[in-house]
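First, one chain by itself: the form predicted on its own, in structure tokens.
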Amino acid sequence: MRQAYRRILRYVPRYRGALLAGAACVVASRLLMVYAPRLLGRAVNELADGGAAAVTAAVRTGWQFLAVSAAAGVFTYFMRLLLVGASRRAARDLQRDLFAHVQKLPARFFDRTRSGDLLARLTSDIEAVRFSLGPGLMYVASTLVLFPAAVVSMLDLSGPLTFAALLPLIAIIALVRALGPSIMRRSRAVQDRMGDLSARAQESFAGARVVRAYAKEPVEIAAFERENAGLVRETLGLARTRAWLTSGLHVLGGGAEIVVLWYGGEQVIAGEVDLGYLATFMLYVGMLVWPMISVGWVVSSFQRSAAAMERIDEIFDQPPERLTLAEPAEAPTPVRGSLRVAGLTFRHAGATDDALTNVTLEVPAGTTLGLVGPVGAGKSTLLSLLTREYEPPAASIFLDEHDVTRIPLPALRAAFALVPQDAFLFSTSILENLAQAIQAPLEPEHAQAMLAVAGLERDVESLPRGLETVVGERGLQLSGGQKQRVTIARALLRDAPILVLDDCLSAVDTETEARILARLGAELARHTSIVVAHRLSTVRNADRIVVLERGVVTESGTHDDLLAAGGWYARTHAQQRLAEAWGDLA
């Protein structure tokens, strides 16, 4: 357990003001609680004498308790302000650390992981590590100070009555120990089943719209209901355990207080101890009975927290992109937008074979390469390379003759503008997407300028709230040409010198397309350009094309040239036209 919280414990030091004046607050407030049962011991005794003298004197007493146990409450309202508010700002400092240290992973990461397990990570996981270290803690302290101190004041009172009343206590230990790795194995159960519930939800709820377009929602609901039957399991699992520990803490917690109940009484009834005394016994029992079944609530707690934190490292020890080189870095200067690709092969972790191979081709500064061919031939993986998403060979990339290898990373990236294939927007207002290419802030006259070039200005212009409509969750209020076109401006605001773009017009008619393409011949003249696509209209003007076919070069020349070559580009032209003619009879 010490080695889950290794990395918890490294924010402690933070907050050692707070930590220490909330562990003065706790050896306050339990030491007045120790002292309090012996000033009701002694109001007991003078109410027992009789005669009004003795009620005053009792009454005085009593108004003595009460200002201790006020005392007492008032060091525990800091005790915990000051205890739980340093684990809440540990947990805020946990948090905003893995949220960046995610930031900051490589694309093969999120290849393999599910967005709702994440975030069951960075919310759910990381509240049970601070309920441990702010409550848990707290409980520990309190006991530490309260349960020694108590038990001297009770062998104060009366040593053989206070072993007495400890022995059952002892088996608490045993309890504890016995139960202690179930409740691990069964708590980091439980988180795993609470990130698979999550992630579920999350894919259903991102993709509303496929789901009721194929009438699939009885299917979503089962499914729903499997990861959510599987963790009311586990956390059954987990209850049951966790009632056995406390069940038997409290069985143990009463043993002592019936030991104490017949022994005491026996000593009351013989004349050898006051009335007075078994009754400040009782509540030093009291006090010790509460502790020993805190105990298992708080190493239930551990021992949960202790499950997620394991979780939580799994996160921080997967290794982050190199932004930075640990040798003299090369960065061209400015960057003129030339790209050489040399003799390029990739294959993806856990692949059998090669996503490319052997690639070699070159694209000249401001010149626009189009790059075709059939699904899964590689397109995608070249252009992740390029940038660095997936981690090229050395010396197989190069951006203006300098290896990308050895750029720093932000400064390459800087040098592209990329329109995705997936056209992502943020659920929130057309003109904040636009803003995330740059870093001023963005005045409506320039986003307008670039929606024009994109050929939505009419569509934003349509819309209730123009550019501050806000488009939903991953854009869903817009139509599927519509984000593509909202991608185009915000790459085209961006004005880096390589514009990459994704088949990012897929999703618009042969008319629409002809008059973005028309509207962006200006601007990837401006650019070195890299348009990826399925339908060969879209690159037919460019200055020279390249057929990926199964990660190989198989074709490279001009649209004319490749016409004439009698090969794939060929033939899928012709296929596309007789598509498009058809198409027109209909």
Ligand SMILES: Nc1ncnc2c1ncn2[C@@H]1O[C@H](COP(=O)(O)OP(=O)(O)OP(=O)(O)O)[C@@H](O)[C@H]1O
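Numbering follows the first chain given and starts at 1. On a predicted model such as this, the values are computed, not experimentally measured, just so you know. Rigid core (definition): largest C-alpha set, two forms, superposition within 1.5 Å. First, how it differs from the form predicted together with this ligand.
- A movement of the C-alpha atom of residue 42 reaching 2 angstroms or beyond is seen between the two forms when the two forms are aligned on their rigid core.
- Superposition of the core reveals a Cα shift of less than 2 Å for residue 31 between the two forms.
- With the core held fixed, the Cα of residue 58 is displaced between the two forms by 2 Å or more.
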Second form
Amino acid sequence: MRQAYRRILRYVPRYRGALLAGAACVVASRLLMVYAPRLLGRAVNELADGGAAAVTAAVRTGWQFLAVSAAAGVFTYFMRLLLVGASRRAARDLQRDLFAHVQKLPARFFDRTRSGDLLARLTSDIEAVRFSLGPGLMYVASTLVLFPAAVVSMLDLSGPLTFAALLPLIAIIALVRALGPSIMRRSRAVQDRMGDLSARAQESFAGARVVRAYAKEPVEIAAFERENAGLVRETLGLARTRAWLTSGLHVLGGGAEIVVLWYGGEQVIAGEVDLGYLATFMLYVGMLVWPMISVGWVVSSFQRSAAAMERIDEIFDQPPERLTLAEPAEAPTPVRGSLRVAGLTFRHAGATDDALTNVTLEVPAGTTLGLVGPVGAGKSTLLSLLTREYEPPAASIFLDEHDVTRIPLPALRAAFALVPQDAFLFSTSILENLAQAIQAPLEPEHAQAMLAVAGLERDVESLPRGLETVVGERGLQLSGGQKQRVTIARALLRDAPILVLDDCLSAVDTETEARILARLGAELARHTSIVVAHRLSTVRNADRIVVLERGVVTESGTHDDLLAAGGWYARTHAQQRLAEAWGDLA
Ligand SMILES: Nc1ncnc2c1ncn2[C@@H]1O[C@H](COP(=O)(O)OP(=O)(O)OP(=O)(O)O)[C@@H](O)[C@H]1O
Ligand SMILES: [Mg+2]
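Beyond the form predicted on its own, can we have the form predicted together with this ligand?
To see the whole picture, the full complex is given below, headed by that same chain.
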């Protein structure tokens, strides 16, 4: 458990001020709380003396009791404010660091992580940690002051009675030790189930259209219900164990009161203890029962948060992307944009086959490479290795003759403008989506120009608010082809030396494609470009075309070379021509 808190302890020093002031409030308020019952006892004793003077004295003591209690209340208020406030701010820091860490994780982490589970760790697990560290630690500190102070005060009044009142404490420690491990285990299970549940819901919402299209609502509801039932089962198990703990503690606390009343009553009758101080004792026992109960509660909340911290640590323990894979670091400046792939073999983590086998190709600076081949041939994989989204083996890919594994990531990625195969837009305005590509503020005219190149100017004009139109989850839904073209404009705006287009005209018709390609030509010529396509007309004018089949380069040359070669390219070309001819006839 101590191991689990290693990370969170790092956030303590920066809130030193608030924590120290809070701790001072703990000490002041608890000492005043311990002093108050003595005043009450004195008032009872003064009354027991009888007479008119007795009432005056008792009332004066009563006022003192009130003043001390009020002061204890004020300190308690500031204690909560300072300590709970510090815990909220520390949780915010933890949340921020966790989020920042996730941003730095490599693509393969996201391949095997459900975003819903990640969300649960970022929210409910962090809240569990915060709760134990804020209110939890506050109760611990409070008990640490209150308990010894009360015991000292009790010993001052009567040794034997103190001993009798504290006996049940031993039983309490035994109880907490017996139930603690089970609470810890069940807490971890609850947090895990919570992650499963939100992952399930998140995926179902993200796939809402598929769910509807295949009428899978009942299946989704049933699956959610199953996860939910799992969560309830674990939560009830945890509640049962915690209930055993709290009720056990209540019984032991009540037992302590009875022991004091019985044994203390006899002492009063025997004249060993003043009646007033028996009242003081009863107040102390009442006062100590709560910390004893809260110890159990706090222990269980610490166990719960240690489990949560473990889940948070699992993310923190993921190694971030490395700036360079091989030393020494070197970066080409300025980047001219020539690419060379030499004998590249690559297998995805967990895959049984190589996605790429001994791939060798060259893209001289300023030229355009067309990359084609059947689905699953490894085209996107090859592209992702260029920018080290996945880590390629050393000395297999060179940018301007520098091994990419030696180029620091920011410099490497700055050399590329990438249009990924899945056209993803953030749920914000088109303008802001475009601005994501560049560091400087975006000029609307510049944006318009690139949208024109991407063949989207007419579409944007017809949108309700033009470039300011919000798209995605919170706004207007663009068509697949429109989305693709926004992502093309975004990449063009970046104006990086190398332009990479992964099958990004797949959702536009042949005519629109021809129009876009005509304008894109100039842009492609200004950059080193790699264009992946299924429709061969897209890459027809490329300086060189490479055919990738099952991870192997099988053909390479110009359009005319490949037609003459009579391989996959020529066959596919003939098929696509035929299909087009049929389309024209129809
Ligand atoms: N993240 C990954 N983890 C494991 N295997 C992967 C991963 N990404 C791709 N693959 C596998 O690698 C192979 C090549 O996939 P890739 O996406 O590179 O093909 P592609 O040529 O781009 O196909 P498409 O034309 O359909 O886009 C496929 O067998 C695919 O299942
Ligand atoms: Mg692909």
